[in-house]
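Next up: a single chain in structure tokens, the form predicted on its own.
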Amino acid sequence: MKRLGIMAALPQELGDLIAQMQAAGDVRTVTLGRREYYVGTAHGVAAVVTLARIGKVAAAATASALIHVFEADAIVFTGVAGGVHARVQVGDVVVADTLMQHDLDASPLFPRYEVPLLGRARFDADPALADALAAAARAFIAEEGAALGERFAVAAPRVHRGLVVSGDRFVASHDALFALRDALPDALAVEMEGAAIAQVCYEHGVPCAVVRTVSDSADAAAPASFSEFLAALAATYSSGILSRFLRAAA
């Protein structure tokens, strides 16, 4: 891996990564497409780090820039998500094995969820990157899980692997949550960027992986839970997982 692209949608989801890069050495900042890309070294790994902003279009545009302008040969996305599956709880971590767009429907011309002209609905994360992120998440929870419970009342967080679904809407009602569960019973978490990144990376042959900390239960309480988790915990999780992942990769 010559240069790793690291993305998030919101500043809290990157934790202290940019500050750490700036403290460790020279960082070149490039402004492109109303985004700032930080090019340097992150925990010993050559990297370019950026905020994609929220949504599938923003994520796809940013991933394309990372590949074609900054020559990233792998991409990792970190952030928060709503829990969909009943066994996924707030404070858990979900590492995607596959990703798909839950709001894509070009039927009857194409099957529901299938990306037109690509012949597939699901896109695989890179197994090696996903394994490394899962290992980093497990190490973070093993080493800091007790402190999380004491400070933030996160009870026994776990790491899950499986399907993450993406769409251009914030899922925040019981009806929407149950509809997702019925339509996609193997979905673990829902967010707004990952599947778009996975599609771009698939089309260009670039490995990618997505790690998500569960901030809410994608139900009526989601807006308040999301905001509280983002402020209190998102940076702690992202910094803890990314630092371990990058140190292992260096």
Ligand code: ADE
Contents of the next structure:
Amino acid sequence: MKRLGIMAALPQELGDLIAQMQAAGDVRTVTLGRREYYVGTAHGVAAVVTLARIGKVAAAATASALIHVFEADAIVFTGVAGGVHARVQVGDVVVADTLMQHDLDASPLFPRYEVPLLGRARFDADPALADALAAAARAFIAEEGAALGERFAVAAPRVHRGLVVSGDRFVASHDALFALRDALPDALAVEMEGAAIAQVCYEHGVPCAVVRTVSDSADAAAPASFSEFLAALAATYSSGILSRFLRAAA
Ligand code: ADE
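Moving on from the form predicted on its own, please list the structure of the form predicted in complex with the named molecule.
To see the whole picture, the full complex is given below, headed by that same chain.
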């Protein structure tokens, strides 16, 4: 790996990563497309770190810049997600094996969910990167999981692998959640960026992976749960998982 691209949507989802890079040595900051890209070394790994902001367009544009301008040859996305599958709880971690856009529908011209003219709906994460993220998440939970329960109602967090779905919509109602479960029974979690990054990476042959901490259950309580989780725990999870992932890769 020459240079790893690390992305999140919101600052809390990057944890202390940029501060770590700045403490470790020189960091070059480049502003492009209303985003800052931090180029340096993260826990021993040559990296470019940036905040995409929220949504698929923002994520795709940022992934494209990481690849073409900053020469990232692999991309990792870290952040929070809504739990969709009944066995996925707030505080769990979901590592994507595959991703798709749940709101993409060019039917009847193309099958529902299929990216027109690309001939596929699902985009796989790189298995080695996903394995490494899952190992880092398991280590983080084993070493720091007990303390999480004291700060938030997070009991015995688990790491899941499988389908993560993305769309330009914050899912926050019983009806929307159950419509997603009915349409895509294998979906574990919902967020707003991952499948866009996976598509861009697929198109350019760049390995990518997505790790998400579950901040809410994508139901009517989701806005409050999301905000509280973001304030209380998102940075702890991201810092804990990314630091272990990067140190293992260095
Ligand atoms: N990210 C975190 N929670 C989410 C939700 N409920 N819907 C979409 N994206 C999310």
